[in-house]
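First comes one chain, alone, set out as structure tokens in the form predicted alone.
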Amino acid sequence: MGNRIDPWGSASVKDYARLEKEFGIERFSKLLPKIKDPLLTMKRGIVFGHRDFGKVIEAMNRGKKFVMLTGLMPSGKFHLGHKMVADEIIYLQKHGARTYLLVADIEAYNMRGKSLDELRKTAIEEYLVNYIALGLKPKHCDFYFQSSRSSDAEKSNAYYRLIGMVSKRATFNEMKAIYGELTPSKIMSVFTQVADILHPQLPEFEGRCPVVVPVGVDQDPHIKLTRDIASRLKGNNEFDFMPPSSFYHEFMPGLKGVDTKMSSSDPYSYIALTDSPAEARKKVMKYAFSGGGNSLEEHRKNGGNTKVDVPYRMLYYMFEPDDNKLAKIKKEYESGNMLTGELKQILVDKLTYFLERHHDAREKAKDKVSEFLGN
């Protein structure tokens, strides 16, 4: 990984300890004691750290406001890897947040070479739909794009003003350290997420209060640099921002190994939630990468190793909540009791119930839409 993290590369991360002692992650686990009703991700370290989230906590915990924050790429298939941060989203709503959405079609636009007019379609039809359907609500939730903020002029006029005057409070070798090489696409593009994750204060918007970004570790330069923004532009008396929260969870398995991601542009690293069971079938049982033994003797003999099995992995992060069950699968998978066909097996019948439930969801959620766009 060398000594920086690539906010717009493709790899996986593999040694999360390494970032809590190499660039300040706090460990989320400190705070799971304060969380109310935490997640699955959360108890199980999935979610594994953070910057400054108590602050956060403390609001959701006394009814104040707070904002939740976070950006989608429409670039392709809505797929499990984004349900993590979907869920996350929902948790957070569900707890109080006021929720804001930004499609990054500007960056998109910048660094994919789609049309804004594909970006518009991919983002409603893969990403607001399966929001919906998971279970996001229309109360409090802002969805909107960078390319036309909103229909308040006022709104819109100090977004793009900001984005301008934060651009004052960085330099070119700041960014050059944290970025690598830069073009002036990815430059416009940092400064733009800069202005999203700290706009929802502006007393246009919200005023002042918490805000937290769920992302994946990937995106933990963009966060450090805007908090390190805001800090400037408080000490110069430009704006009194509180500095933005962020937690961090693991990737979600790529089907080809626990060292992939799920990524949009290979359909057979991951399960879209538009993918039909059986398409998700074929998947788990043809691509997901197996923890077992060569042969039936050999994992007779030795077991699985469920830390490099995929469909273990998936049980894991999502799809077995029971921690007695998991228990249970785990200890007969690694004694060789269990075969790697039975344990696909429980993870596509998970799946299949999990697909045909969501494709309900999907088709009412359609009828939806048009309440989330009317910023």
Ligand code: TRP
Given for the second form:
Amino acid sequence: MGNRIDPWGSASVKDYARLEKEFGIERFSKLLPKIKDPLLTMKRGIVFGHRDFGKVIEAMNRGKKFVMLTGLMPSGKFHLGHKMVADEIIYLQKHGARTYLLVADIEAYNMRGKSLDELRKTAIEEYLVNYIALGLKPKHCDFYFQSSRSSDAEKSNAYYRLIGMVSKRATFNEMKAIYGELTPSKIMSVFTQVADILHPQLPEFEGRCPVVVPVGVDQDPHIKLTRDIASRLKGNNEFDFMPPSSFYHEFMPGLKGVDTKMSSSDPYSYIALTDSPAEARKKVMKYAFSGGGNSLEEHRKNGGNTKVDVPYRMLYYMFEPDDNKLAKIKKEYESGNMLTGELKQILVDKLTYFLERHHDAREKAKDKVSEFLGN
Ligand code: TRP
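Shown: the form predicted alone; wanted: the form predicted in complex with this ligand:
Up next: the whole complex, starting with the chain shown before.
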């Protein structure tokens, strides 16, 4: 990780504890007792860190207005790593968040050289359809593209005006310290993202209120900078923004190992939500890294290592919500009673069940897409 987090890099984070010490990310578990009906990933400590999320919980518990905003870079297939964020978005919406979902098509255009048309298609067919199938609702949901904020001219103007103004409250030296080598495209992306995160608090949108941004921890540099810019804008009596909050989860490991990430650019690293149950089965059986012994004999003797076993991690992150059942699997596997193939089969059964239902839900979701577009 070095001493910087690179939001445009592909490095996986190996040491989550260090983030607390080095970057000032707070520990999530301290907030847990205040959260009603927390997500599985919150209870299990997979959501490990946050910035200033306490004030959002307070708003949530008191039924006060708050906003959930996050952005997506359309990068191909929507996989289980993306589903973790989707579950967070839908959880927050269910608990009263005004939901702002943006497609970072300008960022993807500048940083990855894709056409806006292609990006729009991926954003809708992969991301939006899956969000809807997973439970996203159109009520209080503002889905937009960075390239076309709103058909309401006042709203649109307010957003683009803010993009143009936020750079006044940052310095080049601080930008270099945060991001290392800068390019014009990176600088544009940063200020667009700062305005994305702050604009729900403009009078043309919700007005001043708590905003939470659930994202991968690789996005934390942007969150930290946005919080600082919000305070400086307020200090200079320019805009009255509350510093936005965030929380972060550990990444779901890629199939190839716990130190890798699911990446849209490598089909053997992920399970996509459009994979057929047969494809998913094959990926798990053939490619998912096993922490089992090298031979049957060795496995029976020493057992499997659940810390590095990807199928086990997938049960832990998402597919076995029952703590008792999970503990039993862990015990059986670590003792060598349960074999790698048997553990993988448990995951395959869960995946099959999920994917079959999800594919039906996707078909229904396709008819609802228009309810989310054209804001
Ligand atoms: N940079 C984000 C990514 O790479 C996308 C993004 C743009 C975003 N604007 C945002 C994320 C605002 C959160 C909030 O995925």
